[in-house]
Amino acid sequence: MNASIDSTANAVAAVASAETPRAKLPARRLSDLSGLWPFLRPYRGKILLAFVLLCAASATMLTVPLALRDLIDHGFVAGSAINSHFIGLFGVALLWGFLVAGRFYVVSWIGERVTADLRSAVYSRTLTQSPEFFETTKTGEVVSRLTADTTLVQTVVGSSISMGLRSSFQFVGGMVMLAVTSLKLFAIILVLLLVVVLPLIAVGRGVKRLSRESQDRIADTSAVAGEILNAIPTVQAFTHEQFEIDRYDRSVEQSFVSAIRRTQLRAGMSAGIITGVFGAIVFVLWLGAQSVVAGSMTAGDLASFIVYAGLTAGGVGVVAEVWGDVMRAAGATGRLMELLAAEPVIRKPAMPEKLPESRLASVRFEQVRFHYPSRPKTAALDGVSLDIREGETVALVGPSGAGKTTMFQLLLRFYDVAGGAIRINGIDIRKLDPAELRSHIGIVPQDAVIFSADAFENIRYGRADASDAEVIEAARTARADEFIVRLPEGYKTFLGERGVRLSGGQRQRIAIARAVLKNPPLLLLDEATSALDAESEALVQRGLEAAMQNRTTLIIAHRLSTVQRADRLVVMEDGRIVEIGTPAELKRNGGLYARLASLQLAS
């Protein structure tokens, strides 16, 4: 199932052009809903069924009223098999029953296939984008989109588009039964329905684009929520609470006027509809109850006639409501689409090289300048060069925005370089596969993310297939097994979300743990002791050195008291480096390292 929902988003990222998802929205049209048809296709099978199905059940019903017909001209007559008659008349109820049941069946079954395959494609499709997509997208907009907008696609597919189908199949029958019956009736039924259906279908242009706006209301509304709920501390020690449920409050009501301005519309549309189609078939019957007392039609002929006028108005009634779903659904479809459509910045190589088998690892920056794309007038790295031997320790230092992160994430690949190059081993890592590279570099950053699981699994996270035994020896490393096993269920124990349960040292030494489980030849450290206390850094110290043996390691660092034996020390400024040595060089030449370490390290 994998493989097609992969197969499936190349598909629909190959038809589709690459597009930020916030970007300028093109006007949508019904056929938006041709994005599906790569979620659709795999299963024709079960799609040709449920129109079969479909077509014997609307067949069915077309049935009745001719039975009934016969009950009025012929079964009341004497010596008539009446009884037959009412047996034929539960028959086609019986077989009717059973085909709609089954047509319910499989189209609620592709629904739900579709739906789960849509949201696996976008949701693996947004955890293939770069750093610099979220730097335009919320969070709170895709989950949104993987909610919201497949619940509405969902919806029409194991739903509205059968009972749309159901309905058009028996308004095209009913109307074709209608001329059989009476031709001139028919044709004077006709006119009215054009006259009364023409005009409404420009509303139902209006009914698309408010639907469109509507659902942008609802996904800024999640995102409004998702950023505050992750961020509850801080808008509670700030004492904002009441702010935050203003602008939420603010958020739903344009949510809430746009989606009644929209159902307004629809509701017109409907009432338009259904009483200018039922007006039109009341005014046809009063017709044909004068030809039934002239004598030129049967009372069964009549009744017949009835029957299908009621099941043609029922049929409209059905796709004026249904329409409207179906508007909905393809603006949440393009919005999805679009997600999908989205391509990320950093991609496979067509011919990834290959990192050598080594335990450790030579890096190279070769005059490395790069600008984020939110600030392109500001250079994060402006020319930096700089080798780091195998199994070299390395310490970045520098006031905030020198560019010390920006080195990590260049390293990781979230972000391309814009000149020079950084080489691991001597290879260019934009020749190698995004995975592959990451999987030779293990990462202790300063915010350490806790997920929601017990102990094993986050610590279990740095190494899919680690044993618990190895995972136990991970955390002895990390100093993190001396908390873990005075928890409630140990190794078992559930850490909340986001490591609530924990304090900033523990989720700290967690993620650690994580990094010396990976054991990888790099192994980068951003602040990794910034949010332990003294006890607690000279414990971890001691364990992130022994991870540290026989491995190339580059630490970011304010805190100086932590890099005092680390080989070599970089000082960067400005997204240059403007020193580099021993932190005993380093004060004596009296730079920017030295003015640093006088206020850190007097004491």
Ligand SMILES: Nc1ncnc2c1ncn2[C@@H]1O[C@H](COP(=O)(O)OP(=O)(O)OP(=O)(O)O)[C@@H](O)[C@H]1O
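Please read these numbers as outputs of a predicted model, since none were measured by experiment. Only the largest set of C-alpha atoms that superpose within 1.5 Å between the two forms is called the rigid core. Positions refer to the first chain, counted from 1. First, how it differs from the form predicted in complex with the ligand.
- Once the cores line up, the CA of Thr298 ends up 2 angstroms or more apart between the two forms.
- Relative to the superposed rigid core, the position of the CA of Arg423 differs between the two forms by less than 2 Å.
- With the core held fixed between the two forms, Gly174 has its Cα displaced by at least 2 Å.
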The other form holds:
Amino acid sequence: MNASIDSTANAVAAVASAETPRAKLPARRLSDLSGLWPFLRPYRGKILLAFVLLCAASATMLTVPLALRDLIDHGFVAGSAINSHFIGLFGVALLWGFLVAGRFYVVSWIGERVTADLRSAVYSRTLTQSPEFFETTKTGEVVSRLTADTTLVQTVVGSSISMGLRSSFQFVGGMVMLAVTSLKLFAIILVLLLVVVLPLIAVGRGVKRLSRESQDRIADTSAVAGEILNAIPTVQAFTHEQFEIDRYDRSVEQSFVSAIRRTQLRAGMSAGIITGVFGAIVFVLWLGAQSVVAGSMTAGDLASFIVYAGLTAGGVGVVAEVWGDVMRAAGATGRLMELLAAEPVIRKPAMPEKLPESRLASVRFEQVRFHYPSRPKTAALDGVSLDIREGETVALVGPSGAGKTTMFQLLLRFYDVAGGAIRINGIDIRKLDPAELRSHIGIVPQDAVIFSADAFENIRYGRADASDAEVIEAARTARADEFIVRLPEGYKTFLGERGVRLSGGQRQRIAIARAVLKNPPLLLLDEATSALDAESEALVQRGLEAAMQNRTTLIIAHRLSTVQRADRLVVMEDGRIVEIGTPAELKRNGGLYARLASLQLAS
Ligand SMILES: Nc1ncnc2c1ncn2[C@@H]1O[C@H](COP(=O)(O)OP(=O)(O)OP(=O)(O)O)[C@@H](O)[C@H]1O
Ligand SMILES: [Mg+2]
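Since the one above is the form predicted on its own, can you give the form predicted in complex with the ligand too?
So here's everything in the complex, that chain up top.
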């Protein structure tokens, strides 16, 4: 009985919450849940089984009070079949137990399975999105959809819906049985419960508002902590520890205060519900007892009436609680479906062409115009034409923001050009499968990405099937071998998240080794702008030089030493090519390159 009262208290709060949408969720429509059907369909057999088990368990549960009534009315008479009554009751309990266990297992299985499928589907969808998608969607949001939203769906599919169904059966069945047992008492208890429950719904709304508030406060607290923990070196370098501790304390204090306010209201509400519901039941029991004394009702009827009343109240409680969950899950499903429906902007053509198996690539930019999707008004490239012969090394130079990295983004077809075309070995890259195109290109990005794995795995990212010997060979070429062997466990040394255990120059050499291992016909190098000390710069230089051997290379150069090794120089400014020529020619011409070169030489 206690349990049912407790769930009534939850219920009241839940009813209130179902009506006030959570600020962070978009409009929640129940129809959003239909998006789950493709994920549920493969398991229709199991769903049917769960439903049958559920119905059987509910029916069994509703017979318990009947058995109790018979026991009270006929079981205590001497000579009656008291033993068989108890055996019957025990049999019902046993059956009920097994049915409930079966339903629980099957339903939970469906919930876990559907969530796992949903997670995989959303993740694989997300990984195929173009960079444009990630410019508008925060990665944190995708992660939260993958974890929090799928967990909501799991709660609903894996328990709430079945709990809700069971409780609706319990509620409806209980009401019917109450009416059958005693129509008069049923009418009285109905009126009393309405009088008790309605005002409490208002209070419940307040509880829910406060509980959302305290949830938000907790989220604030973790946001504060998350940001600061990621920036510990900066915090300590500026000796802001005490400042940050105070900030966190204030935020924790706020969440404490709002939690306590909610608890006070909740406590008052529990008192109201327990006295109200128990009062009503006691009152009806008193009326019933009089009927029993007057002989118009049997003791067994009264006992089963009380049990049905408890079952019914518990049923309402759970249904209302589940309703809140279902609405939240509808919102979560809606957001997940949005992600699943997102089409990548860059797609494989229906009849992709093949690149020739040549070890060398030629590249041609033809009047390429391009602007980033988020900045439709400013051209990042404005009529760029450039021919790169097979095996040539071309250096791109120019001031920051000139559009150098953009050239690489377009070559990798992370974005499509707005005008003109890019050709590799004479084929327009839009006619290629992006995966095939990218398999022909090796890239060493401006900031090398290191995964939280060992050196072997990090270099092997360039070519998954490379043997250990090949990895070491590539590391030697990139001059990474010399520092890796001195790490505590050599190539098996864990490099830390985001490569925190490596220096900038070491990270770059790992990235170069990766590109060398891939051994692509076309190599794109985006030289790091971050200053390296002279020694590691020399090492990175030698690594690059080795990587560029016998390959078509396009290199974004920030250092004169790199520029000098190029066959030709392309000087860019404001999305346009302003000069092309050999380093010596351009120096003589006294244009932008000559100015840039003298600046760097001076420093
Ligand atoms: N994802 C993006 N969305 C919108 N604009 C962008 C994006 N990436 C770059 N830009 C803009 O495009 C222009 C060219 O950027 P790009 O990265 O090609 O410069 P860069 O020549 O590589 O400069 P740096 O030498 O500093 O690396 C810049 O004005 C930049 O602000
Ligand atoms: Mg750049």
